[in-house]
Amino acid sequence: MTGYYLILAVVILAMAFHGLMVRANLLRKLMALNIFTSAVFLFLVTLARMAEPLDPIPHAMVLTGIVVTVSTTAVGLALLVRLYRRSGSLTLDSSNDD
């Protein structure tokens, strides 16, 4: 059954990788990248439940990734309120460089 959550979890990150890669607008790519983390947490616990001994260091490596993702989706939404606010759009281009 984990080997289900293993695919899973690399499909997710092949999607989130392509979002974050093609998409130009900004919040696409947060969002995709907030996508990309889950994925990562969902493989490190699949491979924490793996191990023979249950191994709690993962767990522990998931749960301070999600307080830094929060935290690091917050500063991102910060940054592209303000950026909005300034240029009026959420892509960058090199047609608007002053």
Second form
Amino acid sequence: MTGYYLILAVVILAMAFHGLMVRANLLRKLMALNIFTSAVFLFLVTLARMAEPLDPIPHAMVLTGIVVTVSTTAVGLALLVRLYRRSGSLTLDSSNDD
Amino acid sequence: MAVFDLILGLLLVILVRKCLSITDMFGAVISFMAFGLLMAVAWVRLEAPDIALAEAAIGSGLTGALLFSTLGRLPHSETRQPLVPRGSGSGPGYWLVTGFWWAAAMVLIATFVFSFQELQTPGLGGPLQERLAESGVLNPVTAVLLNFRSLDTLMEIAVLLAAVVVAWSMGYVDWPARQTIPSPLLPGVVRLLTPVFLLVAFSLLWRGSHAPGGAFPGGAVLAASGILLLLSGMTVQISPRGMSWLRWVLSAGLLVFVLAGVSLMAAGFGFLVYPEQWAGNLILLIEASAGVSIGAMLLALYVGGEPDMAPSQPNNPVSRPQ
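Can I get the form predicted in complex with its partner chain as well, since the one above is the form predicted on its own?
Okay, now the whole complex, with that chain kicking things off.
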């Protein structure tokens, strides 16, 4: 079962990385970043589950990571709103600069 | 139970796909929140109830609220955007790079399948169990977070506070915020739910010492009740004096943590090295102040800017043309 979750983590990681690179909309990039970190957490926790006995240290690391992720997202969203008010666009397209 | 995991994984993949490729931004955020909730189920399957609580409360709930409040601040036209503007995202170059990346990912997956079957994962579960009695708490995750690796948690609270400082530096928000209340049901339900939210938050805080829970889920539930109150049209007038108090509440978690560390140092134990007989009480003190602070900080992040003290000004400083 744990092998299955490792593969799932890698699949979600690949999809999220694809979204992070390809999507132009910054809001969607932020969502992709969140999914990306979730996939990393899934990988860590699955490794913790494989250890005998269950290893709680990755759990603590992931808890820290979740809070850091929400901080990153909040700062990203604040910057995004600020960017939109200045440039009227949600993308980092260089042709919009004047 | 293998079928359950299979369906769960399939749903997760479908939701990620929907979140990243649906044109409607609103639908994408909904998919993102559903993804977070299903991840919480996955954490329970992987025997990580602490993470399940944090993911459901912070990862899915609060991040979703943050995304929605941002969507609400953008004009309606921005919520339906074409995924790939002006013909980028097609053509041979795009497919070459994408194909290369996906092929690399598949090779990675194959490597995992073959190598992780025989990989030894000793982990630190054994040594932790042996020394759990010294930590002053019974929940191993809380022991790691607030005793053995408390410096990490201190830094984590500092990161959260830094995020609040950055978000507030971006400008002011109108305060009290004017909300359009969609239904009279909302204030009524919120009035019933708020005491329950407070009870759950403090119970999570208290449980943290011996069971899954702790400052982070507790603080998140506290913030969620605050967000619901704001959404149901509750307005609070913040006086300048109240504002300075608010700043103290926001930084209380970090201050108490650092003060505890420094006073332990002065007593000759070293920074955040708890003497065994006080460990339980010290952890409870730090966790209680951190929980309240985390709730306030998450709520401040949701508000998204420093509450404006002078609502009489016609021009919001944020929207001033540069």
